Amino acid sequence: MGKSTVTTKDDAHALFHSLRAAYSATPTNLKIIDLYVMFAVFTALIQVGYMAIVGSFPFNSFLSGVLSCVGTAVLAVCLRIQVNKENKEFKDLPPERAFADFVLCNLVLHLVIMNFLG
């Protein structure tokens, strides 16, 4: 059994350092990218965690805050699969252009999301 257990932490590792190593080669736009979508899921999850703790009461509020942050974290995923200039799919696509559409979708999400609140 203690073997197993080495074997497993080796393959985790080299697991870890591989994606790693894959991860520095990124462009610095995608790893700001990247750090947009995290803030945005590490803020809906401080939401969730508040509204666990205090409660509920408005809950339009709490609704409209968490998919205010899962959908922009969604938007800006879809931003950098169109910025990636490793996807073949949209490389006639300029990046300006997929900032407006990001920028664009952005509006139209959040002028629901306060036509939500009420």
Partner chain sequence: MAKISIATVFMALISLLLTLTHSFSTENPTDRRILVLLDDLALKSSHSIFFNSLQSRGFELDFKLSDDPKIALQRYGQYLYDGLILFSPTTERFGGSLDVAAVLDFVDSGKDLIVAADASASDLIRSIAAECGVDFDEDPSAVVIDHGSYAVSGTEGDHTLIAADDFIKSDVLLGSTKIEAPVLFKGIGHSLNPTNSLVLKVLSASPSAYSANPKSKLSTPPSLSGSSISLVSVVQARNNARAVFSGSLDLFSNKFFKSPVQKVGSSNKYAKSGNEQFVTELSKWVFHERGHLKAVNVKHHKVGETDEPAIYRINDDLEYSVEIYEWSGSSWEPYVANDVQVQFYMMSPYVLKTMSTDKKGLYHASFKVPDVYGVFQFKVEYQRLGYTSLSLAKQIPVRPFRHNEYERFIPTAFPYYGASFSTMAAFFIFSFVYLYSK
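Numbering follows the first chain given and starts at 1. Definition used throughout: the rigid core is the maximal C-alpha set that superposes within 1.5 Å between two forms. Computed from a predicted model, the values in this text were never measured in an experiment. First, how it differs from the form predicted together with its partner chain.
- Relative to the superposed core, residue 110 shifts its CA atom by 2 Å or more between these two forms.
Could you please show the structure of the form predicted together with its partner chain, as a counterpart to the form predicted on its own just displayed?
Chain only, nothing else included.
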């Protein structure tokens, strides 16, 4: 019995270490994108928590704030997919083109948010 718990703990440690090792092998630009996505999701969670406390009074402002975070995260994820060299599907797409699409989409997103923010 003691042996099985030690084994599970060992397994968890081993899993965590292998994940960490694999992740540290990713290129720097992808890690930057990941950081950006984490920031956006974290901001979205804070806003949802605030709305749960205070209530949804200016609902349009709430939607605008959450949408800006979620939209940013989605666009960043799309950029990561398109720029990742290990992704066979987007082998022929130049990363500059992917970044340009990303910038344009973000401009449209922020235009919409500024209008909807009230």
